[in-house]
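As C-alpha cells, one chain now follows by itself in the form predicted on its own.
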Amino acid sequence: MRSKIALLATGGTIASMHSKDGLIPALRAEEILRFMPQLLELYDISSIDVFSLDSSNIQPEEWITLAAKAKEVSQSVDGIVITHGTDTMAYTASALSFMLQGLNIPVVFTGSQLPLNFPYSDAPLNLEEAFSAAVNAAAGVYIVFHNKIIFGTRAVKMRTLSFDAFDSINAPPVGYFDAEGIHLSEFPPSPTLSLPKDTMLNINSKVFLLKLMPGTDIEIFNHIKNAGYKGLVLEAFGLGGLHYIRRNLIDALKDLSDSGIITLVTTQCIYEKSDFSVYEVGHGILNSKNIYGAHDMTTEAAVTKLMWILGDKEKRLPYINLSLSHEMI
C-alpha cells in the first residue's frame, strides 16, 4: 500500500518561471507533480496550494497559515512535504518546529536553487529525497536539501548559489542520502509539553533582531521599546560580550529587561555557543531578569522560539531554556 503524502506548495524558486520582471513563483502543486511523475507512482499524493510567494515575502502571518494547514491535513496522511523558497526556509522550518510540537508525522521542507523546469535543476533530486524522508523519518520538522536531512531548528542557508545551500549548525544532520538510499541517525525524542494543543500555533511577531557592532549606541534600545517590541534577540560578540565603556550596553539592556521585554542573547559566530560566564563583559548580564542565553541555537531558531514563547508568555516562558525541538543542547 502506498504511503499517503500531502504536498503543500508555497512558491519559491522551485516553482518559479521567467517573467518580464525576472523569476516569479508560478507553478501550482499539481504542476510540480507533473514534472515528477515517478513520485505519483510511489506515493498517494494530495496536492495543496497554500500560497504562492517568493520566500522573502513569507512572514509570521504565513507561518500561521501554513502551520494550520499542516495540522489540518496531518490527520489523514503519513507525512507532509512543503515546497518553499530557500531564502527564509530556515525561519519557516524553525517556526513550524515550535508551532507543530506534538504532531506525530514528519513535516519536510525542500526547495531548490534553480527552478524545477530549468536544465540541470537541483529540484527533482531534492523532491525525491524529501518524499523519502517524509515516510521514513521520525515525527518532526526537517529541511531536506542536497542529500542532507536537517532538523528544522538547526538548518541555516550558508550559500547563495551552490546546490549545497544548507548546513546543520551545532548538530549533526539527522540523516543523508547516497547511492544506497536514505540513512537516518537516532536522536532522543523531544519532550512532551503540558500545554494545550489547540493554542500551539499562537505566536507574537513583535521580536526585534539586533546584531551588535563596535560603537552600537544605547539609544537603539529605547527605539526598540518605543516601537512596541515584546522580545529582542541580541547577537552579541563571541561568547556573549557587550561593550560597556563609553556606551554602556549592559545597563541599557538591563533597563530594557526591567520594562518587561524578554531578551535572548546569542552569538554572532555561526558555530558553537554563547556563554556569559567566561568573560567579564558577559558577567554583567548573568542572572538578570528577563535576559536569557540562547546557548547554541541558530539565530533563526532563537527568533522563532522567542516569537512562539511570547505567543503565550505566561505558560511558555518556563520552557525558554529547555530544548523543545532539538534547537539547543
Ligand code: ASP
The other form holds:
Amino acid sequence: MRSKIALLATGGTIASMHSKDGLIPALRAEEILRFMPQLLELYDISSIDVFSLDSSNIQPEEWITLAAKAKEVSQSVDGIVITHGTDTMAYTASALSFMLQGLNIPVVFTGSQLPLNFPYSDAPLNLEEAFSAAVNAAAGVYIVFHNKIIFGTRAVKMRTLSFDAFDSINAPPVGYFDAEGIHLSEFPPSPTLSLPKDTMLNINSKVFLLKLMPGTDIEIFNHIKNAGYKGLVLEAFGLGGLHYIRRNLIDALKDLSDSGIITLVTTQCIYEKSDFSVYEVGHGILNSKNIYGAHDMTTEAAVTKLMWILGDKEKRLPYINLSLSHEMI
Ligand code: ASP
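For comparison with the form predicted on its own, please write out the form predicted together with the ligand.
Entire complex below, previous chain first.
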C-alpha cells in the first residue's frame, strides 16, 4: 500500500514564476505535483494550498496557520511535506518544531534555489528526497535540502545561491541521501512534556532580536521595554562577552530582566556554544533572574523557542534550559 502524504504548499522560489517585478510564487500544490508524476505513482498524496507567499512575508501569524493545518491533517496521513521559501524556512521549521511537539509523524520542509519549472532546477531532487524522508524518518520536524536531512531546530540558511543552501549547525545532520538512497541516524527521542495539548500552538511573537556591535548603546533596552516586548534574544560576542565600560550592557540587561522581560543570550558565532562562565566580560549575567544562556542553539531556534516559551510563560518557562526538540545539547 502506498504511504499517505499531505503536501502543504506555502509559496517560495520552488513555486515561483517570472513576473514583471521579479520572481513571485504562483504554482499551486496540485501544479507542483504535475511536474512530479513519479511522486504520484509512489505515494497517495493529498495536496493543500495553505498560502502562496515569498517566505520573507511569512511571519508568526503564518506559522500558526501552518502548524494548525499540519496538526489537522496529521490524523489522516503518514507524513507531511511542506514546500516553503528558503529565506525564512529555518525560522518556520524551528517554530513548528516547538509548536508541534508530540506529533507522531514526520513533517518535512523543502524548497529550492531555482523554480521548479526552470532548467537545471534543484526542486525535483529536493521534492523526491523530502517525500522519502516523510515516510522513513522518525516523528519530528525536518528540513530536507540537497541530500541532507536536518532537524528543524538545527538548520540555518548559509548560502544565498548554492544548491547546498542549508547546514546543520552544531549537530550532525539527521541523515543524508546518496546513490544507495536514504541513510538515517538514530537520535534519542525528545522529552514528553506534561503540558496541555490544546494550547501547544500558542506563541507570543513579542520577542526582539538584538545583535551587539562594539558600542551598542544601552538606550536600545529602554526602547525594547517601552515597545512592549516580552522577550529578547541577544547575540553577544564570542563565547559570551558584553561590553560594560562606558556603556554598561550588563546593568542594562539586569534592569530589563527586573522588569520581567526574559532574555536568552546567544553568540554571534555560528558554530559552537556560548558559555558565560569563561570570561569576566560574561560573568556579570550568570545566575541573573530572567536571563538564560542559549548554549549551542541557532539564533532561529533561540528566537522561536523563546516565542513558544512566552506563549504560556507560567507553564513553559521551567523548560527553557531543556532541549525540547534537539535544539541544544
Ligand atoms: N525569496 C525566496 C523565498 O524565501 C527564496 C527561496 O525560496 O529560495 O520565498
